[in-house]
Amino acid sequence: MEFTVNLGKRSYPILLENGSAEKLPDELKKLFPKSRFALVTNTTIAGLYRELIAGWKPALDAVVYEMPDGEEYKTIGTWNGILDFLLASKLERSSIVIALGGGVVGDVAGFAAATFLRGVGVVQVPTTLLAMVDSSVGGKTAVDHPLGKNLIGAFHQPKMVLVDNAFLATLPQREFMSGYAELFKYAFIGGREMFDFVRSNHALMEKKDPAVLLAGISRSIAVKAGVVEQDEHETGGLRALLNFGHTFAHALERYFDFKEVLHGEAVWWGMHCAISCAALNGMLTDETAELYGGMRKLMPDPRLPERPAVRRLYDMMFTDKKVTGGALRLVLPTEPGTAVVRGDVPAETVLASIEEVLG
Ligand SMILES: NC(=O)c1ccc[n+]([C@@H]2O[C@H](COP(=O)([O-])OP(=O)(O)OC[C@H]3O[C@@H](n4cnc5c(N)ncnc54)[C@H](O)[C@@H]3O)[C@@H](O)[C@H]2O)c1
C-alpha cells in the first residue's frame, strides 16, 4: 500500500506493508540514487534488530549512530552528538538521515536532519505504534528543554515514511496500548467512516491482526495527512484537531512528572475528559453520548499512580504551550467522528468533566 502526503514541493510517499523493512535499501536507492545515508536509532532497537541493520548497512553503505533509549535523551546534548557524528562521517547536503525508532528517535533525528548543513533529507521508519500513526508523519521535529517538552524544534517534512507493522511484534504491550490510544483518537476526529471502522475493528486491531491493524494504521495516517495538507504549520487552526484530548493529557503527564503515565495513556484519559466536557456543555445528543460511552468500555482504563487532585490538574492545563492568551482552547466532540475547537467552555464545566472521569 502506498499513498502520498501532498504538500507541493515537500510531498512525500508513505509505504505501508507488513515485512517491508527488508526492502528499505531498494526503495532508498531508487529514490535517492546519489545520496549517502546515516541511520540513527537507539540502543534498544539496535539490539533487537541487529541482523536487519547489519543487512541494511552494506546495502546502503550507511553509517550508524546509536543514541541512548529514553525521553530523557531527547535533548540538545543528543542532537549535538548526532551532528558531531554526521560531520565526522563527512556527510553532505545530499545525504539522507534514516530515523529508525519510536517518536523519540524520530523527533531528535528529524531535528538533526532539519539543522545539519541547513537541512538534509530525513526518512522516517517508525517502530512504535505511536510513531506509525502520529509522529512519523507531519514534519514536527523537536528536542525537550528543562522548561518543557518539544520546546526547541523545526517543521521538517520527511522525504519518505516506511511503515512496517512487523516491528510491533517486539514492542512491549504497554507501549502498544499507548500507541493504540492515539490510533483510537482518530475515531473521534476522522469522520463517521473512521469512527465506524475503529468501532467495528477494534477487537482485531487490539489483538494485532496484521492486516486489520495495518488498515487501521493506514486510515489513521490518511486522516493525519489530510489535516497536515491543509494546515502544515499549525497556523490555520485545523491541525489543532489532532490534539483531541491532549490539553487534558498534557496536564496529566505533567501532574505525574512525565514519569509514571505514558503519553498515549494520558491521551486515553484526556479523550474521555473531552467527551464528558462536551456532554456537560450540551454539545452531544443522547445518542452520541451513548455511542461514545460505549467506546470507553472497549478498553480497560490505563492505570494511574493515584487519582489526581482535580483543581491542581485543571490549573496545570494552563501551562500547556498550546494555551493562547490565557484561554483554554479545547478540542471537543460534536457528532461521531467530528470535533471542533472551543475556547468558551466555562471553568466549572471543565472541572466537572475532570471530576467525572478522573475524580
Ligand atoms: N513529531 C510529532 O508529531 C509527535 C507526535 C506525537 C508524539 N511525539 C513524540 O514522540 C515521543 C513518544 O514516542 P513513542 O511513544 O514512540 O516513545 P519512544 O520513542 O520512547 O519508544 C517507546 C519505547 O519503545 C522502545 N521501542 C521502540 N520500538 C520498539 C520495537 N519495535 N520493539 C521494542 N521496543 C521498541 C523504545 O526504545 C522505547 O523504549 C515523545 O517524545 C513525543 O513528544 C512526536
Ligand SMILES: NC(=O)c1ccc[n+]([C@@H]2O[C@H](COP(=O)([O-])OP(=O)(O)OC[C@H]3O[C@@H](n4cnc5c(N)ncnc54)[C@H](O)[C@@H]3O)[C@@H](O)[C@H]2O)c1
Second form
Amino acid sequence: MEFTVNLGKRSYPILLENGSAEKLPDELKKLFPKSRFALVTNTTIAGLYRELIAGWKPALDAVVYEMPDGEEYKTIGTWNGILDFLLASKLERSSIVIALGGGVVGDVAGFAAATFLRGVGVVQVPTTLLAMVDSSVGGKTAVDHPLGKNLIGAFHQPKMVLVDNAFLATLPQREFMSGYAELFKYAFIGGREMFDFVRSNHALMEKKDPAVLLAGISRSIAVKAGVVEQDEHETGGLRALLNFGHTFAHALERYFDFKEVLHGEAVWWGMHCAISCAALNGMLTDETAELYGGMRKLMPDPRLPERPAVRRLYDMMFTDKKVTGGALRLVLPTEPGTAVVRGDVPAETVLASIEEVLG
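Please give the corresponding structure for the form predicted alone, as opposed to the form predicted in complex with this ligand shown earlier.
Just this one chain is shown here; partners and other molecules are left out.
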C-alpha cells in the first residue's frame, strides 16, 4: 500500500507494508543513489533490531548513532549530540538521515536533519503505533523545553516514510495503548466514516488483529496526510485540528516532567477534557454527548501518578504553541468525526472540565 503526501516539490511517498523494513536499503538506493546515510535510533531499538540494523549498515554504507530512550531525552542536548555525530562523520548536504524509532527519535532526528548544514533529507521509519499513525507524517520536528513540549523545532518534511507494522510485535502493551490513543483521536476529527470505523472495530484493533489494525493505521495516515496537504505549516487553522486533546495533554506531560506519563496516555486524558469542555460550553447535543460517553468507556483510563492540581495544570496550558494573543485555542468536538478550533472558551469552563475529568 502506498500513499503520497502531495506538497508540490516537497511531496513524498508513504510505504505501508508488513515486512517492508527488509526492503529499505533497496528503496533508498533507488531514490538516493549518490547519497550517504546516517541512521539515528535509540538504545532499545538498537538492541531489539540488531540484526536488521547490521544488514542495513553495509548495504547503505551507513553510520549509526544511538540516543538514549525516553521522552526525557527529547532535549537540546540530545539534538546537539546528533549534530556533533553528523559533523564528525563528515556528512554532506546530499546526505540522508534515517530516523528509526518512535516519536521521540523521529522528532529529534528530524530536527537534526532540518538544521544540519541548513537542512538535509530525512527518512522516517516509525517503530511504534503512535509514530506510525501520527508523528512520522507531516514534517513536524522538535525538542522539548522545560517550559513546554515541542517548543523548539522546525517544519521539515521527510523524503519518505516507511511503515512496517511488523515492528509492533516487540512493542510493549503500554506503548501500544499509548499509540492507540492517537489512532483513537482520528475518530473525533476524521469525519463520520472514521468515527464509525473506530467505534465498530475498536475491539479487534485493541487485540491487534493484523488486517483490521493495518486498516486503522492506513485510515489514520490518510486523514493526517489530507490535512497536511491543505495546511502544511499550521497557518490556515485546519492542521490545528490534529491537536485534538493535545493542549491539555502537553500540560499534563509537563506537569509530570515528561517522565511518568506517556504522550498517548496524556492525549487520552486530554481528549476527555476536550469532550467535557465542549459539553460544558454547550457545543454538544444530548445524543452526541451520550455517544461520546460510550466511546470513552471502550478503553480503560491510563493510570496517573497522582491527581494533578487543577489550577497549576491550567496555568501550564498557556505555554502551548497554540496560544494566540494570550488566549487558549482549544480543539473541541461538535459532532461525531468533527471538531473545531475555539479561542473564546471562558476560563471557568476550561477549569471546570479539568476538575470534572482529572480533579
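It should be emphasised that the depicted structure is a prediction, and the values quoted were computed from it without experimental measurement. Positions refer to the first chain, counted from 1. Think of the rigid core as the biggest set of C-alphas that the two forms share within 1.5 Å after superposition.
Q: Going between these two forms, are Met283 and Gly121 in one rigid part?
A: Different rigid parts: Met283 and Gly121 travel as separate units between these two forms.
Q: So how many degrees does the small rigid bit swing against the big one between these two forms?
A: Smaller part versus larger part, rotation angle: 11 degrees.
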